[in-house]
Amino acid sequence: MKKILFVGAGMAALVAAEKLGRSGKYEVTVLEKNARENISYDWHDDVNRAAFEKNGLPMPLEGTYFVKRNWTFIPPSESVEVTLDIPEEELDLSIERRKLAQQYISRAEDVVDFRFSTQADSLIFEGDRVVGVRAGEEKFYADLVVDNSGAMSKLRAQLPEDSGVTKQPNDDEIFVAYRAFMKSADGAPSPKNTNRAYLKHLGETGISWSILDPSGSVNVLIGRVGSLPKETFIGAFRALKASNPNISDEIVRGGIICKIPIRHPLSRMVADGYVAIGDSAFMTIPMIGSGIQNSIDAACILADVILKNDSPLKQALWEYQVRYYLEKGADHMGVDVLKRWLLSAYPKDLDWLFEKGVVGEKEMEAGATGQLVKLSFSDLLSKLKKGISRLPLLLKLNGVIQKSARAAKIGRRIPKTFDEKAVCRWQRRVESLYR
């Protein structure tokens, strides 16, 4: 294998491309649809600082990040607030995405051929094997195509049916979100809790948030599952402003709508000549949609597997998916189960769970960081004391948490070596959990 082609200059592509290019074994090319100055999103996202040291990567440049403050979660009625208490040294870093991407491009330019303003339109096949991509009138041939082009990847959708790779996510697996930084309203007091996330905001299937940025602007997100109609957005923005009077109507930056996967990772990430990574493989935390750290981890796994096995065939690439599932993907399967239940729950039930302390800091911290929410028998007994009058709801919540644990267990039972029949059986078990 000599040529490796990445589609999309996401963080996963940038990290893996540099590692492979620096090995001296491969010709590595990255195609990116945007101009260099416009790559990635112009906002910041959260990454645990340990991800950089763990993977031997440089920290973001000084001035391009700050320490994220603790989240405050608010149920639909806004009757109570649950604020996490993560020690400052363990808090995530909130990093400017565009500046981090540009930093990593600069690092890799001597060993990677970057083609900006180049939109990949379609895959090129020989039989069922991917051998390159078309971009306008150009054809780029490669032994391996790594797809980092996003949740709605049109390249992934072109794979053969028998590849076993999911072509497109369902509507309830996509978060359609408006994101903008608004100027702080003149004379408005600063909120006591600066990072406020509203769960099932206005009783709708989604979240909104208001975060006071260190720059003084207010980081606003309004997201709903499947779609974000104009009237839904207007109503949510008005309600968010009413609860957070420091939000003005003036946009400082951002103000765009994007689609983010909020589901378990792909149950098949590889095909002959093809690998999905990052949002193309749905590598976000299902509860909050954050994915940079997962992408960085996956990129290092993929580079290791390619260097070790030196083959573009799915049998050799399968190790990449196995390692990702054992490290992260299995737990995210479990978090997806809980997330789906939370989004389908009645707002009044969520209100009661928060008001009674049944869902508290411990549970919200686990879900927000992509970890399983665990409930032992003693935990259940303790929670029963808080609300015996709502025993059916507590038992339902317990059942969901148990199903979440089963989902993670199934994820960890991924076949360790590639056998088509065994992999298909495992995939069917995975997908049946979410029907």
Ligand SMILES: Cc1cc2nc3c(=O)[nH]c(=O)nc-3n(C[C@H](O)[C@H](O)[C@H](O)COP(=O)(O)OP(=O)(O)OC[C@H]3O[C@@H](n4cnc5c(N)ncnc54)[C@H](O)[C@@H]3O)c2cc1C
Contents of the next structure:
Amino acid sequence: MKKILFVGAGMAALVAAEKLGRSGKYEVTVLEKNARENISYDWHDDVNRAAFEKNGLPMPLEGTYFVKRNWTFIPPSESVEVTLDIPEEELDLSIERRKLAQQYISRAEDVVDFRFSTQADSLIFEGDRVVGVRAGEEKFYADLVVDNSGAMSKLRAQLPEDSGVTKQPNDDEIFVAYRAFMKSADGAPSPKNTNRAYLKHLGETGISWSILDPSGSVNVLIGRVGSLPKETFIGAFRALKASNPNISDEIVRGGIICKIPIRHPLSRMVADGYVAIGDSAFMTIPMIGSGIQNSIDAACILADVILKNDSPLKQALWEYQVRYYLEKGADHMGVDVLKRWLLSAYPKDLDWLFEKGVVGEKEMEAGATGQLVKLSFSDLLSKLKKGISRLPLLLKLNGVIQKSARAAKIGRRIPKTFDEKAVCRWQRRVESLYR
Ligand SMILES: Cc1cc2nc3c(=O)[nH]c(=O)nc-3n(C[C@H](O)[C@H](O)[C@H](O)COP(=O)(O)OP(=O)(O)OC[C@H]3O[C@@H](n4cnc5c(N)ncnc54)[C@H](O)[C@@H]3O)c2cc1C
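Mind sharing the form predicted together with the ligand? What's above is the form predicted alone.
And the full complex, kicking off with our chain again.
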């Protein structure tokens, strides 16, 4: 294998391309539809520092990040607030995304050929095998195409039906989010809890948040599952402002609508000559849509597997998917089960679970960091004591938690070597959990 082509200069591509180029074994090209100066988002997002430390990657540059503060979760009635108590040294860093992307491009450009303002339109096939990409009039041939072009990847959708790769997510697996940083309203008091996330805001399927930024502006997100109609947005923004008088109408940064995957990872990420990574493999934490650390981790696994197996065939690339599932994907399958239940739960049930302390800090921290919510027998007993009056609801919640653990177990049973029949069987088990 000689040529590797990345589509999309997301964090996954920037990390993996640099490692592969640096090895001196491959010619590595990255196609990115945006101009270099417009790459990524012009705002900051949260990433755990372990993403850099554990993978031996450079930390973001001084002055391009700050330590974020603990989340406060608020149920639909807004009757209680649950604030996490993660120690400062374990809190995520909120990093300027465009600056981080620029830092990583600079680091890689002596060994990677970056083609900015180049949008890939379609895959080129030889039989069923992917051998390159068309971008406008140009054709880029490669032994392996790495698809890092996001949740709605149009390349993934062009793979043959029998590749086993899901072409498009369902509507309820995508979060449509408006994000803006608003100027702080004059004279408004600062909230005690600065990072406020509203679950099932207004009883709708989604979340909204209002975060007082250290810069003084207010970071606002309004996200709903499947779509964000204008009336929904207007109602949510109005309600968010009523609960957070520090939000003004003046946009300082952002003000755009984006799509974030909120589902379990692809049950097949590889085909001959093709591999999906990052959002295009649905690697975000299903509960909250954070995907930067997962993309970085996956990039390190992928580079490692390519360097070791040196083949673009699915049999060799499968090891990448296995390792990702064992490290993260299986747990995210479990978190997806919980998320689906949360979205379908009655708002008043959610209110009650929060008000009675049945869902508390421990459960919210697990879901938000992509870990399984575990419920031992003694946990169940203590929850029963708190809420015996709503036994059916508690039993339902217990059932969902058990199903979530089962889902993760199925995820971990991924066939460890590639055998078409065994992989198809496993994929059917995975997909049937979410039907
Ligand atoms: C509002 C919002 C808030 C978020 N907050 C967080 C957070 O706090 N923490 C967190 O971890 N994650 C967060 N995420 C999710 C995070 O952005 C993604 O999970 C992460 O960026 C995925 O990285 P990636 O490697 O898949 O590439 P992406 O960052 O998705 O990059 C894909 C790249 O591909 C390019 N591209 C797309 N199509 C083509 C094409 N056809 N040809 C060429 N180039 C193409 C795009 O221009 C883009 O540069 C947030 C997302 C949004 C929208």
